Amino acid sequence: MFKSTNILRSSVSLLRQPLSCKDVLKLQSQWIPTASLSATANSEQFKSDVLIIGGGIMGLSTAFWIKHSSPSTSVTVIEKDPKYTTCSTTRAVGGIRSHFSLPENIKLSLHSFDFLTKINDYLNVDPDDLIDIALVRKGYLYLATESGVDTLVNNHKIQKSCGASVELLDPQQLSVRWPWLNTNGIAAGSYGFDKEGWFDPHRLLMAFRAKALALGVKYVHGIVTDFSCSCETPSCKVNGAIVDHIKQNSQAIYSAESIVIAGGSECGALSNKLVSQNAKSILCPVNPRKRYVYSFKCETLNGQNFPMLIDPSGVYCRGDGDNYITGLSPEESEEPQTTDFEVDYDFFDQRIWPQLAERVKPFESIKVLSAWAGYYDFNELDENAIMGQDPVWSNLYWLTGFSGHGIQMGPAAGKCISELILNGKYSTVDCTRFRFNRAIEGEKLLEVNII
């Protein structure tokens, strides 16, 4: 499935170095074109006002908000994995934070947090069975060495200007609040004392799906194999998607006035199908990146009162009930293949545990309980969201590329893209700078606080 992804990775070093416009166009010329697939003459045809490809957090949030805002608008969602066994959403850590450097990301997370605290007002379908997403209200604690203090302070100013509840702490204050913390080499910290925490991603996703179905969204188990497109002056249009129904062993054409691609880490592969039909179409630079999450137990330090700790090394760790979970984004040379969900336990032993033991002395003696892997929808351009209308296909919209922070922004991002589809403009958060066109223009939005 990801043969083209391997070409993209081998063509240029991507370690936190965003691609230039020239790089994107060069890589596009190397992309292996997908053979155009035609629906058979007897294929069923279905039509709706909005077609959403991808039933993860982004797709279902979009579907919900469209029906919530415009009940008469018909919406269809195509999802290949209705049990969500390999879905990025359900394999996410489930954190939510206002600790970002871009105002758009801060505002999206703040709006999503407000949504989560009022989730039953929006998504409940049974008054006798209230939704519980296991929301834990604990802050993120970002630590900085002397070289990172200026960045921490500058980010703090931006966060405060957007309404975030964050505070700066010196080493002494850090030690008083968290006595187990080793502050050697630490010059400052930033803590979110409100509107941050974590929750159960699967419960949130199921709540969105249940409500979307209750509102009349059509949910289809299928795989998009190609697109039906046309180009007439002055614009080109995606007329519909050709979908293989998995259980029925049949094929159908799903057409719509507006189409949203919210396929997560597979958006690059989906855009390849469009590129093969129109040379002017631009490759979506979003592909899978594998990330590991490890669960461990510490006998001498309970995880109940532990914040989401972000070490200067990039290692993160938070409490998970009495235990903990931790992870780290690998260096470019360490990037694992995206062919399976196997976990590399040596990565924990060699790259994560030494940092944990240095920062938190009780972690010198811990026991790994379990681990899992999932895929980031990684934006190779700048590790930030791609949202908005496609520059070539006039009725096509993208919602992808959040590169690891999509689960926390899903409720707000879905609302924003629904506003763009229904009203032609953003209202909740202005996400114009996330437009697809920046892949052409070389306009990169660099988020400093990537985990």
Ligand SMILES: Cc1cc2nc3c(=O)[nH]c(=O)nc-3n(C[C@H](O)[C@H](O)[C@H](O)COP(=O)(O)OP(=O)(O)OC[C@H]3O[C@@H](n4cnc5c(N)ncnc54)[C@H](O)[C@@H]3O)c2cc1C
Contents of the next structure:
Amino acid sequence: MFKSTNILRSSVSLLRQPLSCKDVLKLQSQWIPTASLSATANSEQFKSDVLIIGGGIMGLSTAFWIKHSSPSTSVTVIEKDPKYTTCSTTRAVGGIRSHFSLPENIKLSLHSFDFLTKINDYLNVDPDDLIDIALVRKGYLYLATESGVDTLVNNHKIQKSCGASVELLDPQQLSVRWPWLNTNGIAAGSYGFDKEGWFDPHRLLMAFRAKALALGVKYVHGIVTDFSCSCETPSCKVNGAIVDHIKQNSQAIYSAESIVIAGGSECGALSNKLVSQNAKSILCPVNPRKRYVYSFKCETLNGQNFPMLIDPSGVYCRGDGDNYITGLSPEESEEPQTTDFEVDYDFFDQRIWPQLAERVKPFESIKVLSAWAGYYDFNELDENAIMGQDPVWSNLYWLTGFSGHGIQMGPAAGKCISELILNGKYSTVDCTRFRFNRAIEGEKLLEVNII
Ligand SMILES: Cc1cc2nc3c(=O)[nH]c(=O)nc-3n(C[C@H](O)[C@H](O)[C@H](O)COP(=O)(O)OP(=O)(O)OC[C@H]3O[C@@H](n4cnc5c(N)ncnc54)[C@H](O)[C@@H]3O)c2cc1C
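In place of the form predicted on its own, output the structure of the form predicted together with the ligand.
The complete assembly is shown below, putting the previous chain first.
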């Protein structure tokens, strides 16, 4: 959803040393046969131009854009859970905002919003059954205390320069616009009056999948268990992925000219398999972080005029039909285990409710109706995307790590990575700074938020 820069976990231990020229030359002169290949010598083999690992929003958007731009390119998507019970995409809150400080994020969000408003032009497969992703065009309202005003104003300038529809409001203007808002301690607010809001992530994902299939994308129910790789002058390549077909109880090798890893919070684990093939390979610093979302009812405040409210404490809240949903990213010391999807209701009582009740008086007497947990695709380095070519494997691309803001970036990010794969460069938004290499260099690309 949003981030707090002080919850970054040190990534140093996760990252490997930069490759020296000598290392690269040594690598280039090596031929590394893989154990996996011989172990699967009798496996079935499938070939496509592009293989995408992970059929969440990133994988399916990429698949769609490749076929949209280049119909003759064959694309295969491997997804281990076609029901999407635990992936990040279907557990997201679905917010879309241009309230970022990095121009890349602002531009990607604006492109995605434009896409969402024209979704039937892009993704419709049946004119009698129009896609409805339940897009709500209500903006984000970021509130700042005195100490956050400079950041709010600086971010505002960057957002405006990128074409965002945002306005700064003083406490009096805030009270007039949202009479239920307690502005005690609030020095300013920033509201996105256009091109922000929220939508149903599951419906968006299903729309991408239906269109990708209609365009001829091959969608395989299977789990990537390993990779088949080779290193030969001048470069190292991932030849294919070893896939267990879950239903058929069989194994196959899916090879491709280009491979995209879009495995969400499991990208760190997938990169580990590449490291075990070649010690020079780099660990992807994207791992799961558990986040809770609570739904509640308020008898005395109708959510009609309620934006996506971002309190200076980090608590967010928005309307959800007749109810509301809310959440908060925990402090580093509070990070829950990622072994299950259990919800911690004490976290709501102790950390969220006091802030809600303080900011919106009618929320003093609210009742939690239900809650769920999901995993962020959390980039431990800087909570931003990892996007682009792998520094070791020449035909491997990554699209992951958007952390709390990936669902909104999906439509645009898939387009950008498809441009890189098909044309060798970005055209829609230059995402070069999201390159995988920064994971080696330890160069952080931080969002400056006011919370
Ligand atoms: C509680 C919560 C709230 C959020 N709210 C928002 C929000 O308001 N706005 C926003 O923009 N973003 C939000 N996000 C973030 C957003 O959901 C993610 O950034 C985004 O969905 C990531 O998409 P993805 O395709 O990379 O990952 P996923 O959706 O997780 O997809 C990855 C897919 O890869 C598959 N996979 C993994 N490993 C393998 C393997 N070995 N073999 C085969 N398949 C594999 C998985 O099954 C999965 O389906 C939220 C996330 C959570 C958890």
